[in-house]
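What follows is a single chain, given as structure tokens, in the form predicted alone.
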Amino acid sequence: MGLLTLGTPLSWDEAKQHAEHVRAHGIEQFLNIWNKCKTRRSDALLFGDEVEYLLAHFDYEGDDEETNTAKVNGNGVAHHRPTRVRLSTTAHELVAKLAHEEEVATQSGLVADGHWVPEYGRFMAEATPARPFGSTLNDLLEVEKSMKKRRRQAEEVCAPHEALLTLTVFPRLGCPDSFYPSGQLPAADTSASRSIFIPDSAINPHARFPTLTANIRTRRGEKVAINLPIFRDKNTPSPFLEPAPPSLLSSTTLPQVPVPADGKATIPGLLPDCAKPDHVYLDAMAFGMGNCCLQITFQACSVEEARRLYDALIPVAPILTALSAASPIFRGYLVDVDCRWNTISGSVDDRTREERGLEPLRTSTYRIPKSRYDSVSLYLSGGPNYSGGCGFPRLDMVTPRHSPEGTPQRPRSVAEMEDPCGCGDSTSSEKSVDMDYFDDKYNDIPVPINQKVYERLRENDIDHHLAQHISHLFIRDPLVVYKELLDQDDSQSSDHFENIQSTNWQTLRFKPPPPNNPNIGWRVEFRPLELQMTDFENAAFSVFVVLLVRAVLGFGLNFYMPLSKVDENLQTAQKRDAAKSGRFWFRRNICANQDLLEDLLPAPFHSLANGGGVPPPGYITHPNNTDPDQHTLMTINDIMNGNTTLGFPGLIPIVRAYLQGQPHVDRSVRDSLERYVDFIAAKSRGDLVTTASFLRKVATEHPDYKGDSVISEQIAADLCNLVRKIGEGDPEVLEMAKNCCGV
């Protein structure tokens, strides 16, 4: 969650006056970073991921809070049903154990099983593998082992009835009494968030939370609003009208019209310019930035390589959207939509109204379509070749350039042909299959840029569409400014620099070398993943996503499609079931080397890897069907899958394709990469429900739920304490999850 810097935050007052000096030194730093770095070659497709915790306290019958007890039965074993779970405000705590647990362990010369940081919430925390994955597939099985160290790690050292939850949202997050310890209550007219929902006192102690939080508030001028629509049942009030708090209702300061008459107040009627009737209403950061994702980063050859990962991996990143759905229910109410995205996205909003469109520009320089936390803007291309010599993909990036013995292995394939380098500067005949299919024509949606930041990176010879890239982050204002960090030396840091482009959250992030660090070089973050349960289906996502990349590059695949469909589809993947029964536009001619994926695709593929012709009935091409950019509306089974009356081949069969074509890959590694695979596969086919779809049966079929859309104390005891059962592999409850964790 950004930068970690001791210092004095500045308040949005004293901020905003040093925003310029932020983002003209920030400037400076990534030039010399990138007249450093440019020419940087040949470095290894490493790779890491991100796991987001809640920190879980789990109450039982009888207990005593104030001496952390339960109350045992005969045999001395505490009751197994939970009356209530909240979450426990000291995951800081439990944090700098672990991180100290890292120290030692560095100190002592070892490896420790994880790199823990803190997050957002006072409830939270985010783990990584220690060091980054490596380049081979034999790697690639290294990911669910980490996980499970992680977990087990932080399970050592929890207090007494604290578990960790891979659970994307908090189902009561914002409900009265949510935290523990209790009497952590809401100060709407005084705290960083003027939430009526969140206390201060669940965002993380560092500086940088809170005074994010009432930047982002102040700078916008109001406090963040956002609706979700209710999930409708047999039941549910219409309309939906959410009884108002005693927090709203004792608030001196929020802006609200006077309590009826029949002393019945409800957020809408009170708050009519915030809250929406049919919806659940969400006013601070936390409902957004107190959620828990999935993330990978991938370090690649060079710059040019980079560029076109992240070009590669932006249509895909709602696909994956909407198969790792997780997130069915906020503050305590089951919603209509299955995805965190848009919750996050207008948690951090901090445009002006001037800035959303709402009142003409006066004070503000621009009109900005998207929040800092979007889909991505602008495709990068894969730009001039300033690496000399990584302008192609390599192609060859898993199989070892030798034998064991040093013997030279001779190359089979395109796909295999020798490159000494790894990054396809190959002095071989071979030709390496060319990525360059990008065309303006696909950054098709308005973007401001800064046109000082544009004019100065131009000087500098930095291509159009990387200048355009970063002079568009750079319309942002910095967040947070710490008072002793304001001068600094641009040669040897980037905090400027990250301050801008760490608060661009977007679907996918392209990472520059740190400026001291010749151990780190250009990176791409994808960023789009909800959290899963188990540590399978988290490791089968990160694997699938590394497999495809590597794909990619093997095979020289074109996802180039309009951004404006690119954002549709992220819309489209929030929605209820929509994995099951949503329709994605998705480029048809994916393959410019048919001859390549015809040599490995199973026999129905052969000759559609083009797609292209006349789609069948139902579907839905643009711009029409001759044009060999053509895009179509497909299911996220055809997708992944593949469709042969389509003429789609589908990015799983590719990516089999690619494990096929490895030969000097162990059948046994191959064997166990193809279950992640077909985890993928059986999610695509609705074989396996999304994790979304999952818990909102759970939740609907519980005895107590009454059928109004309600997840009370109990059903989110019962359903928190089923997920942590699930992430902890108890046998019985993952026989009873099959159908969805596939384990």
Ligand code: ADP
Second form
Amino acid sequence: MGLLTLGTPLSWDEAKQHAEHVRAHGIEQFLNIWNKCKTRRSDALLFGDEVEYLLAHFDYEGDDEETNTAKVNGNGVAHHRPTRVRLSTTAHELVAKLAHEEEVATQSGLVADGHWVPEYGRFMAEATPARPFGSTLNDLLEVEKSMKKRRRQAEEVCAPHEALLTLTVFPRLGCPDSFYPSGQLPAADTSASRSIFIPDSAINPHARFPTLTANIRTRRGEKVAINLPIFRDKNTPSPFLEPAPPSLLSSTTLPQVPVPADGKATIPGLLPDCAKPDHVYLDAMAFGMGNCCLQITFQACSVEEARRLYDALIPVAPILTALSAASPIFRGYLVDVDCRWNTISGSVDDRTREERGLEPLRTSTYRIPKSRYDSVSLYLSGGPNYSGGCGFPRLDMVTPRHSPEGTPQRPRSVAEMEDPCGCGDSTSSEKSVDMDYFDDKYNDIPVPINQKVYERLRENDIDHHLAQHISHLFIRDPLVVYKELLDQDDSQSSDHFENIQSTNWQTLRFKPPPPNNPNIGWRVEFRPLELQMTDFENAAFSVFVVLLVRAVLGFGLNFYMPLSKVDENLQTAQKRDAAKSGRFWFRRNICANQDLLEDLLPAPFHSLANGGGVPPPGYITHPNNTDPDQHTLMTINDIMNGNTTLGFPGLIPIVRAYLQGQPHVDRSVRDSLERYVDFIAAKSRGDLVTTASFLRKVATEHPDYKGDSVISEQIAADLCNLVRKIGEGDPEVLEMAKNCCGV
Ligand code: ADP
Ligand code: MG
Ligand code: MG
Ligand code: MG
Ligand code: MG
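For comparison with the form predicted alone, kindly provide the form predicted in complex with adenosine-5'-diphosphate.
Complete assembly follows, chain above in first position.
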């Protein structure tokens, strides 16, 4: 959540009256930024991660909760087995302490360990590095160190019995008594969410968050409803139906939920309702926004490059979703999915029934195919001034292995280049890679746009694709409107723009420079990753994405394929075991700049860099076998590690080729980076299991597990304790988890 402005947030009935005002000024704010920054050039490829944490509270046998005798956060006190784990709803206090430490450090001219901010759940915290990381390969080695520092910093201020977990979903979120301190019960009649499972006391106390929750529900006209298929085990009842939770039995009015299409409900007393049989029913924003993830933001040298990178990572998102899968358990049950994405998407789905296409359009303006939290619906394309990407400093670092000594094919230093950035307006002949691969046929899914906004942008010379992107974001209403902030100076503020932008939660986010900080340029945020248990793994995913970005620029890679196929992939990615058994569409012909890449790929891949040819039996290709624009259904291993029979080089060999093409970079730096790439390669081969598979296995092999899909308090306690120890780097436990975490 970027926006934590103070003020009085308006209820939905009031807020909606200002929606047009917010959009109109939001667009003026964007135009002001555009006019100021459209020709901005030469920004460095800085980047930074965001890690979200759950704050867990453990109970121990024989412990006196009041005296807090057992210190569990790594201060040398012997750990023993917990009997129960709950989410501690005191994380906002922890964040305040950590933020204070940053302030103190900054005042003394030091760089803090991390920058801590609150998140949606009162049991969550988010940390980024105190400053973004630099743009050299050496800087990539800072990621893991920084993540470790942040974890240590938090451990030191954690209360006894508490620990931060890097775990995507708390296994018993929404079960009875899943919060500490226990107290408020879910209030199905009066709370912001009307949840029968989660009380408002679990939501961050900042007024923004309960308002967001209530306004999403009110705008939608009913509670959010998510149904995850139950994981069917040998003793799972069939059909799987649940008892009514206590909060529902004490409710005087039934929650307002719609009648399901099939008229059936699973939870007695909850009729009419939309909980489906054989599914785990989730009914609140906290079930999605209370999950944790890993995000990476990187800066591009120019708006054109940012647009190009945004596009390049769109097809990569579902692939890395599958590989980072970490969410097999929801509300105390094993489910038949491995990822959080659809849950979080459903948890903030504010569309009316008309917008969802369930009723004819009467009062709503658009039919909207997707939730505000969903996959990207439009490629941006490089824009009209995009003729070949950026020549500096990425491309000149790639020197083919076989090029004769002393005759580099690309300039080696800034001084040798006429235009060090080379974006669009360079006359340099070195800019040989044509990277404008975009074709409108790739934008093949229905996308409503705000016509008024589109026209306003077009009047101001914004090209069709960018105008389309922004006017698609602007079909949404602002959800949280502060009374005090309605009138803004549009040349100084981007609050209204950000209000819409930051509540469009897609797999990628295109971030314009802020109006008041000249140090920050055009950025792209990669948002699909699930969280891993160790800092090493989270660093590996982050580093891999950054290296891939550099390889995209260095080799002029082209990943374009129709967005309908990308969407299909994101659904496939969430299925149980998709990393091993799923088949994903991916473009086969990904490297136009074959000469540059070919020499650097391992021998079996020579002359394959261009994909193409007839794929071996068993591989399905579209539109046909000979079309150079074809995409093929492949495994994660094919896509990541390459497949010679298929003639596909693989993203990992290309990233390795990129690293090998950096002869001036210290050997030890390259070796250290290779460790991360090795880890991603092993995950992709299936030599290392996904975090989701690991958690599922630990749960089902627990002595208390009865083969009935139920994750009891004791199983959850042991599981979270294990995740904590893995995160803290306990060598014994790490040894046990090495088939998942690598080292
Ligand atoms: P949000 O929550 O809006 O996505 P955050 O501010 O929490 O954004 O995190 C953004 C990330 O971007 C952080 O890791 C931060 O270090 C990084 N970052 C900040 N400035 C830059 C920049 N100029 N270029 C690239 N990354 C940046
Ligand atoms: Mg966050
Ligand atoms: Mg953030
Ligand atoms: Mg955020
Ligand atoms: Mg973010």
